[in-house]
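Next comes just one chain, in structure tokens: the form predicted alone.
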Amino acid sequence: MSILYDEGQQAIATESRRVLEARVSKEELLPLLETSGRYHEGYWTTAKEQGWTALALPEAYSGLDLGLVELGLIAHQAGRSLSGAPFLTSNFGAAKAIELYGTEDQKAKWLPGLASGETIGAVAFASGANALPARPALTLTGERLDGVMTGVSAGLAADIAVVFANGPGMPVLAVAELADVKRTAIASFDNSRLYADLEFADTPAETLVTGGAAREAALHILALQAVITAHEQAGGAEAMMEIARDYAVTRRAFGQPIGAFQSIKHRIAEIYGLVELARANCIHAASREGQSDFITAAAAARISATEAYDTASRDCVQIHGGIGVTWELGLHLHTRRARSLAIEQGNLLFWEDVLVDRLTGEAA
């Protein structure tokens, strides 16, 4: 597959950056730090008009049968305007795991609703740091689940669960209606995604794949939902990167832009070098779904994406001095947003492990 987009795939870009221009804002935004429980309704309703939630889906299933590459690009301009929601992300993560590893009633029962996004779904695999753990942190007997999960992205309102769990003598996948799950509001620095500790007791669940073969599905949505998540910090980092060269053609002292010292113009140049390494490492990894090395190619997406949100949301703040840590400024928000993707989907650790894994074919 080329890794140049065609013209249909730069039109998805182009109308996607208008429209969350035209209908995100930072006044929308800053709100919603204040409280846990809270999410950019605005954005969600957007992205449920768009079709963007059923983008990657299949159309048997009121998909529109298109890819990880179509879906990237939606995250990237997600990521630039700081969309609010995690669901675009966690939807999909449920969604592909139900599609890949689900029975014909799974996909019929839960499909259609994920693609409108009547359905908000999440996936929660991690047990406190590790993204995928040697011993899940819930039990399954028969088909009922018991245990906690922490830390669940989007727990406090998705409808369902996707989740890795201990089975009898075998780890499994499931998914579980969260209906009568506890939830308990996680108070974080990026209220707006959602985290929540999710207490099940005697919860039913339907399983759908056990044994070895659960830890390789498990990891494989993972990385689907790593290249979607990198997609977003590439987007952020493209923003940070951008206000920063802004701010420093115009702001000006001794007499020239402070772009013209050297501390400040290598430091962009250096932002610059790691997006466009980001982004060319997540069109590869979106064109490699369904390839042998495409986890390999996840992993690499995820790392550097990490690098570069992270690089450019502290040094686009250092750049703009005093103003760039206030509240009305917002330059805040990205810094926020930088760290909550950076352990969202597995940390860079995580990552990095699994690189050497399948680079060397040995485990790290």
Contents of the next structure:
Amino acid sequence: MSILYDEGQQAIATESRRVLEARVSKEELLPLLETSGRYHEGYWTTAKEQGWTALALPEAYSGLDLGLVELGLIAHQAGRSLSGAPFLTSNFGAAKAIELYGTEDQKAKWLPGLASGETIGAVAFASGANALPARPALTLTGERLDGVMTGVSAGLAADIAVVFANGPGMPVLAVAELADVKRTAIASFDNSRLYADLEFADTPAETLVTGGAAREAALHILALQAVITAHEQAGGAEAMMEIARDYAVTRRAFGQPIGAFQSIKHRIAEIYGLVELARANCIHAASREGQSDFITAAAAARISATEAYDTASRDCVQIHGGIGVTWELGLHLHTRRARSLAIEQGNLLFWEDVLVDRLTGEAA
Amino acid sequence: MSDLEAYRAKAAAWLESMVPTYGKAARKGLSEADDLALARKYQKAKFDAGYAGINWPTEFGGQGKGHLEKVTFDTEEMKHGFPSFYFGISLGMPIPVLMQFGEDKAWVKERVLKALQGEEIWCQLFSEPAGGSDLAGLRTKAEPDGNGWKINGQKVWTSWAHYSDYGVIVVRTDPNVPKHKGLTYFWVDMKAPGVTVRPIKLVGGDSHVNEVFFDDVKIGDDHRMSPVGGGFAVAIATLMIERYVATDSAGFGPHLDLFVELAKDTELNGKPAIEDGRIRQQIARNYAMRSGLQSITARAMAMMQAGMTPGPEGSLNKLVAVRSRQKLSELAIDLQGSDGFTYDDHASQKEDWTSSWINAPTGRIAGGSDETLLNTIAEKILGLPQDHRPDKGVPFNQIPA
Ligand SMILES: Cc1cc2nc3c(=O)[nH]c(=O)nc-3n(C[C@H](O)[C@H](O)[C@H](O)COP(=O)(O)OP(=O)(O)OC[C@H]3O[C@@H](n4cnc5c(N)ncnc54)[C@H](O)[C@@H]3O)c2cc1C
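Moving on from the form predicted alone, kindly provide the form predicted together with the partner chain as a structure.
The next block holds the full complex; its first chain is the one shown before.
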């Protein structure tokens, strides 16, 4: 896969940006923060209508047969407009797990629904700081799952979840139906991500992979999701950079635009550096799907995108002075999203470990 | 035991006795109105016990003690989560300025006593939409009106204006002279006709700052606290008033111990996170930063006790501590991973990492942004040249907007 976007890919970027800018507004996003359990329904409808849910899935299962690069382009625009209900990443991760590791029956059963967006998927691997814990929180016995998963992104609305669990003596990757799972919405600082604690009790589940391959498979799914999330982070960081830049040329203090002060000017230039490094890493990672260095590339994308988004949102607020910390202006929507994306799909510590493991051949 | 140590022990014991009624636990779950009511009672209790206006002159109802006693008390007080912040601005700046510059001493004394007992609150009306860091860029104007003045314009970011009885205000009285020269300093009655207070909701969800609109607000010339056109000097005096306040090297966020506990309780790669090199490095660096600030403060106290003047390094506190609080809070959230999404908007910034993180930006802006603090250090302490200032010497009404 090339690292230069072709015309078709550029059209995806332009079109998704246009659509998102027309349909997602800050005015709709702010109220979502005030209670848990709601999400941007318009965005999800748009994602389905536009075929984004089907984009990176095989044609045989109602997909569009495009890949990580195209989905990444959309995620970048979603990040810019802060649109993301969590589903695009979570659906994609769940679908990829089934596509890559499921049986024909499992694929036929789940993929068309995930592609159309009628079925919502979640990926639930993490235990606290451990994105892929040595001792998973769930246990699979026969075809039944038990245990509690905390802080599952999209967990409140998902129909199925791909989980990483303890199987008989070894880890497994499995897909569980959530209809009868007890869910508790989490009151979060980013309340549109549908974070929930899920209580599995004798919940039906089907195995996808077991043993050592299950861990590898889970890491691969996380990496795929991480690349999409990194695009979203890079998009958010880019938006913060532009907002900061626009403010710096209009806001005046001491008889000049604040952008004339080096403390402001250099900061925005530094953000530019971070954003471009993140973007380059994202493009590279998306183009390495299926190659042996994919995980390494995904980790690099994730690390630089997390740094870019956290820094850009921190600095953008600072550059705005007092107005930056108001509820109304909504810069905090980005600040919040920067943090929630930073811990979804594995925190910085996790990806740093993955990267160094790969580079040195030694586990932490 | 030195006199100061004896003072500290006595204050600590008194504060301890107040905890059940006014401490953190007692305030839990209170509405802001109820919390303020409790705060007023606490302030009165402090007054009655001789702990209000500790370093203020006795002629105004203060205790006539030294600055050290004041800081010592504040340091002890900070430990318990008492509701004292409603009076932070009021007793921190406007009232001391009133004592220094107010003309009618009987009236001043009455105000000071009421403020010290928590009955009246004062706010500071400096910042405006077009004048925050650039304090002399103010546009709210006062025009002569009979024997007094008439104020029109808008202030912004006025902390606690919605609870305030009075405020100190800087306004433009002459737009035809360079910007610093056309300002005058007054006090205003916040309940006067024409004053409208509108709360601003902040990122963390609370609304303790306000926009304040002045619409033909009439005040007498006896409200004036500076010569006409001499307001900037008094404004600067206001900002300089308490150079050494009780500082908090945690940047008013959680103590480092809480981070250490979190790192001990969190598992990373099958081991306690406290064993992870990256976490240990952050703890070490944070500790070094905090201990440096504490030592600066301790040395300043010792110098003051010895009758010397502390160095300007005290100004580093807010700059260094809040930035590092912001980053440490981010790391604390990271460290909780998928358990880190939770947010309780009533949680205390000093005990909850998420609350600390979401509110940290205000600390880097309010009371002088990082950038202006760095400018001050560079120019005033290190003697570096001033930025190019195209507005210098230009009459205010000729500065391009
Ligand atoms: C929670 C809170 C409470 C407050 N309470 C009060 C109060 O009670 N009373 C009151 O009067 N005010 C209050 N303020 C206002 C506060 O003092 C101002 O917000 C602050 O001084 C910054 O001004 P500004 O918001 O206009 O930002 P601006 O001055 O517009 O600054 C925008 C950006 O430009 C930068 N900048 C500006 N000038 C320079 C320069 N020369 N060199 C380099 N960078 C520069 C700033 O650092 C900032 O990053 C409060 C603010 C907050 C957030």
